[in-house]
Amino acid sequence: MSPPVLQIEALSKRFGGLLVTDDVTLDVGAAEIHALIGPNGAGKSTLIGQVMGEIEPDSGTILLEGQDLSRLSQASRVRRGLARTFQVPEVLGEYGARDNVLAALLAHRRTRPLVNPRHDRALAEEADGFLLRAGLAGRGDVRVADLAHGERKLLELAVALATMPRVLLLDEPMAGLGPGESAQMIEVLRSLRGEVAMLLVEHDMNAVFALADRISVLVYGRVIACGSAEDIQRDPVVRSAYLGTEEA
């Protein structure tokens, strides 16, 4: 397996008396996509929102290539290479499809355009290049409030990846999809697996199987077990809390 790109070390979060993260420890390997599971509940989203800064922990670390990332903000994190995506896709809907990656390009870049970045075919080619890594080509055009709920998923994949990310925190890329949908998602995540470390985290088991390297179980803030598909598929502790309730 490839060296770790991100590793989470002891990380815990309270909630008054709730205990949603419980000294929770993984790493991504620079090339690995390594899959988040667990029940409702299980803390996996705030897990995902305290390594990108957005809800601090009580204790622990977040390394990103050795440095900590555990003081730093969410837009330094993005510039030290994190990028995520949501459940419900965040991007702006008023807004065409390639305006959306541009303005995550000009972002990224902190820099100011000579012109109006939409007249810019050097920057109109690089965001159209996300989009086609999405699977959205020739989509640009189309205002996001009128693409299907998948393309807007897809929109926001691109829109992460023009931040030129090491590690993609993917928080239930399928959640709303379709089947042919989950299977476009699917094949554009397996396209990117070399270029860019993921941790995801995904219901969908059968999206979880296809892509994952490894996959961690979190049940009630804790990781009960860690290993290949066919490892957590045997399991018996797994199976009997987690996987033994789904239909998958």
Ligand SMILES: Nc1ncnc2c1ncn2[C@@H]1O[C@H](COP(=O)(O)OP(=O)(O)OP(=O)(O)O)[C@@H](O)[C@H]1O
Given for the second form:
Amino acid sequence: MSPPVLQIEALSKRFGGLLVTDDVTLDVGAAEIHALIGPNGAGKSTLIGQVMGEIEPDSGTILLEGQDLSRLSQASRVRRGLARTFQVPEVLGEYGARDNVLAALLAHRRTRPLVNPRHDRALAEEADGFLLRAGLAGRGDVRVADLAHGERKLLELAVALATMPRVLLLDEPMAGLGPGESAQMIEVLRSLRGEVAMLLVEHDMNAVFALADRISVLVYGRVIACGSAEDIQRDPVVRSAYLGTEEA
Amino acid sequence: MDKARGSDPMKKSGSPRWRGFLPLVGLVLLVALPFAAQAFGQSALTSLATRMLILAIAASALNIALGLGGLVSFGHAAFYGVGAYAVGILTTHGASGMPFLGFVPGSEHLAVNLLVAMSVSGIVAGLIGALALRTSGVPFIMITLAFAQMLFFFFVALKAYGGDDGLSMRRRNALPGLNMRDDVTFYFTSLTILLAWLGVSARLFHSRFGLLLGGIRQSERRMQAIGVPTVRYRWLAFVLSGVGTGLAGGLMAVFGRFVSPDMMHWTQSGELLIMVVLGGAGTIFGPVLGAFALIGLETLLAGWTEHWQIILGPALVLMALTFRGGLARLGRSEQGP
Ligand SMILES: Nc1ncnc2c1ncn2[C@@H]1O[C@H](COP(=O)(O)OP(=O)(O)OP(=O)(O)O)[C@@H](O)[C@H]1O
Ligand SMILES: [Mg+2]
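Can you switch from the form predicted alone and show the form predicted together with this ligand instead?
Once more the chain from above appears, this time first in line as the rest of the complex follows.
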């Protein structure tokens, strides 16, 4: 296997008395989809927050392509190739869908100071390209406040892609989607396989089994198992701690 | 109107065509105003309108922080007052010929003094912003208010420049070739400065910086996740906003030939906030409308009854409820932001 793009090593984080991240070591290979599953409150979102630099870990290191990110701001981590989506869509409600993507395109780009970026056709077409990839073709002008929940989830993805990431941290992309929408999301993510590595936090096991190359299981902040889908399904510890409740 | 929506990706829907002509109509009225005032023997109207123009600059500047950046500053009177004192102090030293602090030469040149007013206000805004922007929400409101009150009391105590009596200037700052003593000339000078400021402001709103700043107002977390150093952006917005407010303060000092700590009073900050919200936060012309509406209303009510402040409050509440989103959004089919 090619060397991992993202390496999380011995990461720990406490919120008061609660150990949310307990000595987590985990990596994502180049072009890999690595799923992270675990019950509510296991610390999955907190882990993504620490990788992005939004939450500061107590100890441990995070490497992107071998480079230590610890001292870098969220902005520099994004510039180096990290992007995330949010569990609850965090989008710009007053803007149209295209302008949400435009913001991501402009974040690390110089433009001519006196030109209105909204009137730049090349830029608009580039933004529309990301909307198309995320399955939102033709929705660029719709105010995000008027988009359906599923469309906002797709927009999250389009915005993240517009930062040209090497590693995409997806925080429950299927959450709140109907069956048809889930199928669409799975299709979109599948189409990205090979282009960008993904850490996929997800409760929807159909999506996980459809997409993941490897699965890690997080319970009470601790990785209790890591392996292929079959390994995980067979693992007795996992079955009792997590999957068991679903199969019962 | 609705069926035209989304046909051209570059065109924003939601406004009937006639609205595009409104700024032009407004400009014609403003140009005609001093002549009409003279013709009807109401020269005081020109002075009143000049005050409105100057406060419109301040409100428009506050709008960069408030409307675009979502920063509810309750301390903008500080920048207004600092700009005014910069002009007042320079002018006093310019008239006396004694350098300020023994080495800074005074000046009675309008352009020089306004540039200094903008710079000093920008620096003060930079310092206050660096501290206040560590917070947000109600703490931010309180901290900006606290800084403004500190400056207010500083200038009350500054006896060398008039203390709480304020500082009077013998004559207005000059611009070569223009007679600034003439109220109509001063009116047109103020109008020109307002238009220039609005031009800068419109550019800013429709720039990359404006788009990203508007994004930060809607979701700071989202903008951080796409790699925008949001604190730096908000700080820059706060500074630019302070610069424009200082420009207005300086111009007001020249116009009235008078500066006093009252210009920094928290009620002045409150009035600027009301102008922006009343006129339409986040719009280019809203703050101008708000400044005209508020000053006009105050003047009307004051001429009608001495208890005008009791009426002004409810009138403002009524207007806020009637024109949700501000005067500038009247007749627009979409409400927001
Ligand atoms: N800022 C915080 N301060 C204190 N506790 C927190 C904070 N953020 C999260 N927690 C707690 O940390 C634990 C892990 O939360 P986290 O959101 O990471 O879980 P999760 O695995 O993403 O769960 P879910 O599947 O419900 O999204 C929870 O018990 C949560 O209440
Ligand atoms: Mg979560």
